[in-house]
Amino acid sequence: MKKYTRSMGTALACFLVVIALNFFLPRMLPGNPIAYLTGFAEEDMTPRQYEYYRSALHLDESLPAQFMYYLQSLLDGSLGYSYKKEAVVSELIFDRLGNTLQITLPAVLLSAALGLVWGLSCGFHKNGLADRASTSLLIVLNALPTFLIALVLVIVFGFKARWLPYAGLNSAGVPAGGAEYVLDRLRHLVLPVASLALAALPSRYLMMRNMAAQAADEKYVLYARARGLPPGLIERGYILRNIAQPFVTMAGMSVSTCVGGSLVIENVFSINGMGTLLSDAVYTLDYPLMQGILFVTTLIMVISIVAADIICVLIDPRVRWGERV
């Protein structure tokens, strides 16, 4: 149990560090902090605009007072103000976050499920034909960049076969609401979700395969085989229960990685999500928006890590009872 308490504590500490960096970095960098906090160069501002931004950002007050205003923007959910887009940062992010999560969450679940089942089976039957072929294939797939996987799927299933749409989240002219809209959205999600899932699959498979292969030589597995138990029962009832925790932890930590990886996928498939919003923020030097996206991404990471640790506690009775069973 102490292990998971430390993990949660580490995640919380990282979250607090990101909050502090978001506040202090623009004020510590060389140059005028107004330029970093607004995205506008000082020479492009009139004296009146300069004084307005200085007052609006509370830079005319003490550093502790500025930090309190910053914390207030986090607590009230606004996350600051984007002067480039003239909108509250949280509104800009949450308008796009739903599109990103529609890609990320199915991809995480799909890659985790495939990696678990496939890796467990190949690891249990290690050195067989299926194990050698699968491991070789996924090592090659692991070397391919995400954008290349996405482009191959677009060419094969979008351009050549014309089975699936390859741009946006809905077709033009489809009215919002109703079964037709939902089915159209699902068709548009197939290629981006498959691209992100295939990019994430090799790490899940290889981790599960290696742990299962190592566990297959343990004494408790050899005893189970000697008793004549079915292979499926040994895989699920003996091996999986003992190696599930590291896999669940990795899957939880990968959520934020997939959110970051969606940047490439969203650009390839022309999806207005967090990735394209971050690209716009970087290109236009919209620092408040970049800070807000970093904050939300870190928050997602912390939530996913804590959720993974809770699942590990629930599935392992040794952790629930203080490792006395």
The other form holds:
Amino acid sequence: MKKYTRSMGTALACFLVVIALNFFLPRMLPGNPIAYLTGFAEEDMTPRQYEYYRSALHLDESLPAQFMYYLQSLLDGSLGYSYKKEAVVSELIFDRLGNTLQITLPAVLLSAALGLVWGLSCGFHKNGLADRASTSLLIVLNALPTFLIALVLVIVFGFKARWLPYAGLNSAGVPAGGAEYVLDRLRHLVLPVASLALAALPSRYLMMRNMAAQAADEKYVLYARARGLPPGLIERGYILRNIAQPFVTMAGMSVSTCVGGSLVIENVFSINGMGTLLSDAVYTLDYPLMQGILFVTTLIMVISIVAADIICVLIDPRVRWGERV
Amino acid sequence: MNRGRYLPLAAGLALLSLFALAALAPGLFTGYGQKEMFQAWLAPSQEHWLGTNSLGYDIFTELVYGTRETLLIGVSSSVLTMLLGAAAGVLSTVRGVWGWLSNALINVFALLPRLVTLIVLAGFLGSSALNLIVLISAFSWVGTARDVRARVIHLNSMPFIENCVIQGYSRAHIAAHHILPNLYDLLLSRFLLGVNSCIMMESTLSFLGFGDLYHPTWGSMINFAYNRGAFIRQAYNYLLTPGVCIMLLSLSFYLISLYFERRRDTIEEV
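The structure above corresponds to the form predicted on its own; please give the structure of the form predicted together with the partner chain next.
Full assembly next; the chain just shown is listed first.
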């Protein structure tokens, strides 16, 4: 139990690091913080504008007071104000967050499930033909950058075969609501989710495969075999139960990697998600928006780690029984 | 078996030396200059193996000249990653404030969403090649540090280190003369695999348009191709060949590391 609270503590510490980074970065870098916090060049501002921004951003107050204002903006959920887009940062992000999660969550679940089943069976039958073939295949896949997988899928299934749409999340002209809209959305989601899942699959597969291969050499597996238990039972009832926990932890930690991957995927498929918002923010030098996105991504990461730890506690019989006894 | 052992090493080294040659002497591979202009969007032909791009540059030439930048960023950030990781890993096993602090740092950095943080920091700091190298390694050392930490803790409990302590050697002497040499194989494999992940990171950043425009790498090439309508013109060779090169380069490093991994396993079995 102690192990899990500690990893939650680390997640929280990481969260604080990001908050501190967000706060100090514009104030510590060479150059005027006003330029960083508004995104406008100092020379383009009239003195009145300059004074206005200076007091609106509380830059005329002491550093601790500024930090309090920053924390306040995080707590009330506004995350600051984007002067470039003239909108509250959190509204901009939450408009897009749904689209990003629609790609990320199915991809995370799909790649985890596939990696679990495939890796387990290959690790259990290690050095067999299937194991060698699929391990080398996934090692090659591992060497492919995410965007290349996406591009290949677009070219093969979108351009050549014309089976699936490859841009946006909805076709023009399909009215919102109704079964047709949902089907259309699902068709649009196939390629992005598939590319992200394929990009995330190798690391999960390889981890699962190596752990299963290691566990297959353990004495308890030998004993189970000697008792004549069926291989399927040994695989699921003995090996899986022993290596499930590190796998869940790893899957939880890699959600943030998948969010990173979805930034790339969104750019390839021109989906209006956080990724396109982030590249937009970087191109237009919209610093408050960049910071807000970093904050929200970290938040997603912390949530997924905590969720993974809760699952670990739930599936850990030692914890369950330890509490009962 | 004995001959098969050297197969991955040979294949990896052959591939790698091809890329290294392209990086050192690009003139050997292509007769065209880097900025030599031809007609735009030529299809692949005898004169232009991969055709020409939107500005009329020969794509194969662009690819060859991009090798140097890609390798440079990949290898140098991996070296930096390895040094940072080794230092943090060894430091985190020391008792006291420093050990605690660097251990906490390792745990925190392991969780940070790498790509998003990198993009945001590149946005703030600007993305010159040097900045990219420093940023990428600043967010990649955690894996190395964790492995080093685990190995050092393991080593510290071994009799020969105990013996050194009893003999009265200082901690610094033991670390430098007895622990570091034992980290050699681990650091080597982390370095080789680190080049892969650094190249991957760099190409992703460049693909998104946050790379160094003055030193175009393969990632930036794909970004150009993508933004300048290689899709619509069906110039798939322009889009995909840099990616295939990234894959081959990654595989070459992987194959080399595979050899060392197997050799270590053999040594441990004996």
